[in-house]
Amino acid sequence: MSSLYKLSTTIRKLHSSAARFTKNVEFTAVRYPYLKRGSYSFLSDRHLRFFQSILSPHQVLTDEFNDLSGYNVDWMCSVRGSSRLVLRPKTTEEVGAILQYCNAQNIAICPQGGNTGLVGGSVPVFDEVILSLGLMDAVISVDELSGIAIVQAGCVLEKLETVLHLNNLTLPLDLGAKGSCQIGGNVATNAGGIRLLRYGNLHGSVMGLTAVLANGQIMDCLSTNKKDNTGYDLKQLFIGSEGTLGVVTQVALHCPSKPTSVQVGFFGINSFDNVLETLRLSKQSLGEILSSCELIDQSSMECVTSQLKLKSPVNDFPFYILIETSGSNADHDAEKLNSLLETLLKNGTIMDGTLAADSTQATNLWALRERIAEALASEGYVYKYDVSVPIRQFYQLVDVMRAELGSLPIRCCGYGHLGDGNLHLNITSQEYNTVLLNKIEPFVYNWVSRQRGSVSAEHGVGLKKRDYIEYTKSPTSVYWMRRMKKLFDPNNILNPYKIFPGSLND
């Protein structure tokens, strides 16, 4: 069983059990009292009758007959909406009919995929109608020759991966939540993952998409051409837009050939300078077969080994690096990784290291990285910060935060995608603590801004980071983003209260 599978199973359990903990989760409107409900229509019987007239009974879920907690609460149980209605369309046309009506009736909508986000972007803030894409889960086509798969937005990433493997292809992204997250949500947040170093982000992998605009108009950008220079590349606007410009319903995704050789190495390192040197030599020595370079600090390792009883083959170092290669020639790839290990040990860049001898050992090594989130969650409430910074400053934020927070938290640790500068800063406490939160924010975002980094590397802005978008984007950029939002969604019915601080008219 792969470590990614174990983590996705954990996330599924946490997500499905959200209803059990809903009474312990504050309503978002209470936790964030400065938020004010927009002047949207309140759901009426007349509205409900319309939705029931265009959808089957099982596609319309009301709070009168259903527990909607799993839709109103995020999987981290950190935000909670009060929606009374979930709509589950099966086709792009049904999405179009829903949005056309909601736009005319001034009904706010919260698009939702697998609801595995970290920033409160996929759950309602107040009583927005939830548009769940989970029934739009078809893999429409897979072309092994071109490497292009066309899927509906509600297709779970793990399901798509299984189909692709049968066609000798693989996904260009791999996420811990792949057992629950959906491709539409991945596109809407421009999800990254552990192999962005090799395959790049979704702005490059998405060949085309279909999106429904706020007025119900269907925008067909579902091209499968790798070259198309006719006018503006409008599909790019929807990648990372978090459902605020339109609802993505179909995606054409370029998928690379499935590697036939995967090698994994795990190294113990005594300084961050040597971490950087390990990355430099890995890129130089491994070249095109380098697919992942992940950093784990000592505190993260202590957490995952003690909480989950996992064992590390390399012990008691300030830093650990996991290296993965993906290629087509096992002997060639193993020789290159072995040569790298020998060089790093000989010149003292690493103090210890091991290479996986088989897939079981590789899975066990990956578990040390991919199950950190699960281990941290067992300590209590987790404050998660997904940021990107220049690689040379990758770990400085963890040291700075430890000095700033002192003994307030249980733990302050860092791990993440070293190869692309994406740090996962995690801070734990026994329960949600506003004193601790106020010490973290906006301090953490001020620091990232001074490094010219990004306050959101791969999880979006959502609700939780909307007040900090200008820490990364210039006022001019945010102004034109607002103008674009106003153009695409003049009534601001699509995922309101997300991405931008204040109201749309500010």
Contents of the next structure:
Amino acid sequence: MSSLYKLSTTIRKLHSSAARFTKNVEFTAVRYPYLKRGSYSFLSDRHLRFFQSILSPHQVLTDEFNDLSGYNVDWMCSVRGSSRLVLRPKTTEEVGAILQYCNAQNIAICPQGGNTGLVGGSVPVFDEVILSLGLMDAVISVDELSGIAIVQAGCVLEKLETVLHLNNLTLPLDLGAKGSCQIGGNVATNAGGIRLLRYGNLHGSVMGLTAVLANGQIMDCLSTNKKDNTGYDLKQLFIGSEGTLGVVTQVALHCPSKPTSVQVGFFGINSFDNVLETLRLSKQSLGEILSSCELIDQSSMECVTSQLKLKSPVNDFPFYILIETSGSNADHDAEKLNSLLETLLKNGTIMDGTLAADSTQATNLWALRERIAEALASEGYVYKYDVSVPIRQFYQLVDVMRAELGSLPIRCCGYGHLGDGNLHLNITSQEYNTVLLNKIEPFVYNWVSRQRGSVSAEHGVGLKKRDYIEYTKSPTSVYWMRRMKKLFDPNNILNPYKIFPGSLND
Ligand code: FAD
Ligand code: MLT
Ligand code: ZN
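Now show me the form predicted in complex with D-malate, since the one above was the form predicted on its own.
What follows is the whole complex; the chain from before opens it.
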């Protein structure tokens, strides 16, 4: 099995960190003229001298001597800040000293991990100083017995996985961006991904963390206890708060044992009713070994095969499902998946299907699902929606949106984490087009809200969805979120313009 992991992660790394054409991206301040810069200090020589006095030269990157476009532009090439300074601390204490100074000097900060975020949260909107965690990449300790790994926040997920495998452990989360995203960024976004069905989200897997608050204070919540009911569980506040409440510098993660058997099946299906039946039967017959259940629709499949020249072994169906099992007994797991395939074929729930015979085939099947984001990005501008909806309504939104948009976009497609009710609705056009955007939003969010779904299932709110948070959360909840933000960051220096609509003083 180790070769399976090795192959698949290498592919992920190549494509999630692909060079982007960052220079042609329009500035956020131009594209969204209604955004107004807060009354923060402008960077001065005096500020720079301070940072240079507490950090080494390679930890302070200025636009005078460096090309900062890779830090200012997001992975989707859809937003672009104009930061002139990137700070790269190596320790929690350095982060503390930076934030203490920025708070006193009223300097806005944008924390940045691997910059793979998909909601415009990881790059500055204006000239915020970028606090890049990339040099804090140590795996501090791994304990096979307890399954606890303690890691610095800037550790790339794939690197952590490699170390865990050497200790017979694996990550409780996995995502297509693992070659570039960092564990701190994952915690800050409460990233989901393809194993959430099995291991749950990071609110359950993170045992502890260290966060630096806006005033520079270090909050040590780095517990490794699975059970701890002493008062409020403050670490949870930083999981999913997207760098607005504090900077995560260390994480204690509970990691499951590495499965010794991973099986992958890939099915072609002719109706959405049969997609649901496949999910039901997979859950029922695979039980505890089911680790992923992913959906690809025909249009997504067309995009990934044509743009990236990939081949699918199962063709010409409206829907495809990828099922993965992870367990400890290869014969037992293979027998279960085989018998599921037979049943589904026999009763006509699926029309065609294949099981990966080896790790290369499994990797190739996963590429059809995991590389859709990359394939869509190569088609032009992507309007990306990541919603939670009740499972029976999972695909309706794609049909409704297609009817609404007609021939305006290049494509309107749906894929995602079916087993978790998390649809990725994606629409592409040659370039950014406000006529199309205005037809999609707020229509899409109204629809999701009517189903009592979530306008962000796993990617977060960032800048792109901040005007829609109340389509999912009640006004009272948002009011208390704002109060919490004010309490933790009274000067609003941490990732301003993100998560909340309007100005934070509203
Ligand atoms: P960044 O993009 O750098 O930052 C994300 C947010 O977290 C920003 O608001 C930033 O300010 C904040 N932040 C980063 N580090 C810290 C820190 N140490 N402390 C405080 N705040 C911080 N997401 C999923 O949930 N599931 C998927 O399956 C998935 N697949 C993806 C596939 C591809 C190809 C790509 C490009 C992205 C995918 N994503 C997915 C989105 C993205 O990878 C995740 O949101 C990831 O968790 C971001 O991690 P990062 O290190 O790149 O963070
Ligand atoms: C995925 O599941 O592929 C990611 O969340 C990226 C995307 O939504 O495109
Ligand atoms: Zn996803």
